[in-house]
Amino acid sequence: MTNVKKRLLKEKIAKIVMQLSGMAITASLFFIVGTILYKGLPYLSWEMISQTPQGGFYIGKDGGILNAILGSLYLASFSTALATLIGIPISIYLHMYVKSGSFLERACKLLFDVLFGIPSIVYGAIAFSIMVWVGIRASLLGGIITITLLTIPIVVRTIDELLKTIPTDLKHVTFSLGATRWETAKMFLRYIRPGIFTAILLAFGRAIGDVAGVLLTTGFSDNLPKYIDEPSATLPLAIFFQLSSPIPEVQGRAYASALVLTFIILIIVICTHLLASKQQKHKI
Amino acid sequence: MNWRLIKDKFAQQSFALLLASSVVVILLILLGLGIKSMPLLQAESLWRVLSESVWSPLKGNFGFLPFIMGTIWVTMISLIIAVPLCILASVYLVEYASEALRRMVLPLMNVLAAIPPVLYGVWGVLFIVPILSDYVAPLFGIDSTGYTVFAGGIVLSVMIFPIMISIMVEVLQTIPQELKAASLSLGATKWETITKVILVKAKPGILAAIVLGISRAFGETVAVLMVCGNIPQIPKSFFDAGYPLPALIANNFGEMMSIPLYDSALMFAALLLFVIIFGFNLISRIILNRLEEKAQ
C-alpha cells in the first residue's frame, strides 16, 4: 500500500470512529427516556396523578403522587418567580448602568458564571444550617429559598447572553434621543421578551428537577401542601425515596413520578426551542 | 428635578442593592461554611482530616480520605469515558457533519442537559446497574451487585456529555478557516489537519471544557449516590463500591445534630466542594472568556 493510500485509509477509519462516538452520545439520551417510559407507562393512570399516597409513602400500597406533583409545581413556580424578579434587574444593572468593560462588570459576570456551576448540595447544606440556626423546620419555604439561590445565576447568565445580542448602536441611538437608561432598559426588555421566557423556563426546569437542594430543606409529606411552613413532597424526592422501597406498588409510584417529571421537562425543552427560534426572528 | 431622571436614579440604586446583596450572600455562605468547619479543624489538623481513612463519627474519627478517593474514582471513570467521545463527536459535528445534522443533534444535547439528576439516577439503577452485575462483571469473573464506582462513572459521563460537547463545538467553531485551508493546501488529509492543526489550536478551550466537566462531575450528588453503593472505603477497582463527598453530605445531614463535631465535619465537606468547584469553574471561565475575546 502506498503512503497516500495509508493516510486516506486512516482518515476513513477516523471518520467511522467519530460517527460511532456521536451515535453513542445521542443513543444515551434515547436509552434514558426509553428506560423511564418502559418502566413508568404501566403504572401511569388517572388514580396515580389524582390521589395522594394512602397509608404512608414508603409502605402504603395505594394512592398516587398528587402531593408530589403539586409540591413540585408550587416550589418551582415560587422560586422561579423570585429568581426572575431578582435576576433580571441584576443583569439590566450590569448591562445598562455599569460602564461596559469595567472591572465591576467583568468581575460580577464572572462570579455569576462561576456560581452557575456550584452544586445544589452545597446550597442545600448551607440553607439547612441557616434554617436550624434560625429555627425554621424543613418546609416548602426552606426549599423555595434554596432553589431561588440556585436559580438566580441561571437567570442572570441567560438574560446577559440575550442583552449581548442587542447591537450597541441601538443603545447609543436611544441615549442620543434623550431617553434615560431606565427607559432604554424597558425598551430592551421588550426586545428580548421571548428570550426572557426562555430564561424563566430554563430556571423552572432546573428548579423542578433539583433534588439535592430540597433533600435537606423541604422534608417530605404524604399530604397536599397547604401552607408554606409545612414540609412538602416534590417529584424528585418522591422518586428518590420511593425507588428504594421493597414494595412493588410504591416503586411503581416512583416510576410514574419519573415519567411525569420527564414529560414536564420535555415540554419545557420544546417550549424553549420554539421561543429561541422566535427570538431569532426578532433579530434586526 | 426631572421626574424621569428620578425614576432612572431609583432604578439604578435599587438594582445595585439587589446585586450587592446577592454578592454579599455568596460571601456570607463562604464565611458561614468556614466558621462552621472551624471546630473540626481546631480538633484535628487539616492534613490529618484529609489523609486519615477511618470514618466513625461516634468515636470522633473523621477521615475524609475514602470520600475524596471515591469522588476521584468516579470522576476519573466518567472522564475516561466522556472526554474521547466528546472530542471525537464535536470534531465530527463541526468539521464533517452537514448543517442539517448539526441542527438535529445540538438540540438533543439541550434535552440531555435539561434532564434532572434524579432521572439519571433512575436510569442508572434500572439500566446500568443490572447490566454491570449481570453481564459485565461476570466477564471479568467478578461477583458484583452492580452498585459500584463504575456505575457512578458511567452515569456521570452521560451527565457531562452536554456541557462538554456544547463548549467544545463552540471552541472548534472559532478556529479560523484560513488555518485549515493552509494545512489542506499543503497536502494534509482532513484528519491530519484536525489532529495536527485544529486540535492543537483548540487545546486551551478543550481543556477548559474538560475542567468544567470535572467540576460538574465533582459536585453531582444524587445520581451518583443512587448507583455507587455508598460504603466508606477506598475503592481499589472499577467494581468496588465507593462513597463520594456530596453523597456523604446528603446522606448524613439529618442525623448530625446529636454527635459532637459531626455537623462541623459535614460543613467542612461542603466547604471543600465549594472551594474546589469554585476554583475549577473560575479557571476555565477565564480561559473561555479570553478565547471568546480573541475570536471577536
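Given the structure is predicted, the values throughout are model-derived calculations rather than measurements. Numbering follows the first chain given and starts at 1. Between two forms, the rigid core is defined as the largest C-alpha subset superposing within 1.5 Å. Compared with the form predicted on its own:
- Once the rigid core is overlaid between the two forms, residue 69 does not reach a Cα shift of 2 Å, moving by less than that.
- Relative to the superposed core, residue 248 shifts its CA atom by 2 Å or more between the two forms.
- Annotation: Cα of residue 228 displaced by less than 2 Å between the two forms, core superposition.
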The other form holds:
Amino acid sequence: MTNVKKRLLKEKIAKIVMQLSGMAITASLFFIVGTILYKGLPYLSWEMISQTPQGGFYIGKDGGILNAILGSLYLASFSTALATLIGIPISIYLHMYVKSGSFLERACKLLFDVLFGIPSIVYGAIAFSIMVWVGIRASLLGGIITITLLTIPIVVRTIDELLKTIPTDLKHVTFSLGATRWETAKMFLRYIRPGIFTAILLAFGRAIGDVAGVLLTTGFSDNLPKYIDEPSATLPLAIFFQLSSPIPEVQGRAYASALVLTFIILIIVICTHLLASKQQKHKI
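What's the form predicted on its own like, now that we've got the form predicted in complex with the partner chain?
All you get below is the one chain by itself.
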C-alpha cells in the first residue's frame, strides 16, 4: 500500500469515527428529550406550573411546582451574577497583571482547574460547615453562596481561554499607543463579549441543574421564596423527591418538572445565542 493510499484510508477512518460520534451524541440528545416528553408531557398542565404544592402534593394530590421554579430562577440568577462579577476581574488580573508563565499564574490556573473538577457535594459540605459556624440556617442565601463558589471556576477558566484567543499584536499595539492595562482590559472585554455570554450560559446551566450542592444548604419549602434567609425549593430537588415516590402519578410529575427545567434552559440558550450574535456584528 502506497503512502498516499494509507493517508486516504486514515482520512476515511477518521471521518467515519467523527460521523459515528456525532450520530451517537445526537441520538443521546433525542433519546433524553424524547423520554422527558413521553413521560412528562401527559402530566404537564397550567395548574402544575402556576400553583404551589398543596397538602399531599408529593403523594399524588393537588398542587404545582411554582415554588421550585421561582426558587431555581432566583438561585441560578443571583449565583451566576455574583460568579460573573467575581470571575471576570480574576481572569483580567491573571491575564493582564500577572507575568505570563510565572509561578503565580501557573499556580492560580492549576487551583481553578482543581476547583472546576471538585464535585458539587463537596462545595455543599464545606458551605454547610461555614453556615453552621457563622450561624446561617439552610436558606436561599446558603444556596446562593454554595452555587457561587461552584460556578466561579467555570467563569474564570472560560474567560481565561477567551482572552488567550486575542492576538498578541493587539495587546502590543494598545500599549504602544499609551493605553493603561485597565484600558486595554476593557477593550479586550469588548472583543470577547460574545464569548462572555457563553461563559454566563455555562455557569447558569450548572447552577440551575445542581442538586448535591443545594441539598445541604438551601433546604426545601412548599412556600414561594420571599426572603433570602428562608428555605427555598428548587426544581432539581423537586424532581429528586418526586422520583423517589413509589406512586406512578408523582413520578410522572417528576418528568414534567424535568421538562419545565429543560424548557427554561432552552430559553436561556436561545436568548444567549441571540445576544452573542448581536454582539458579534459589532465586534471590533
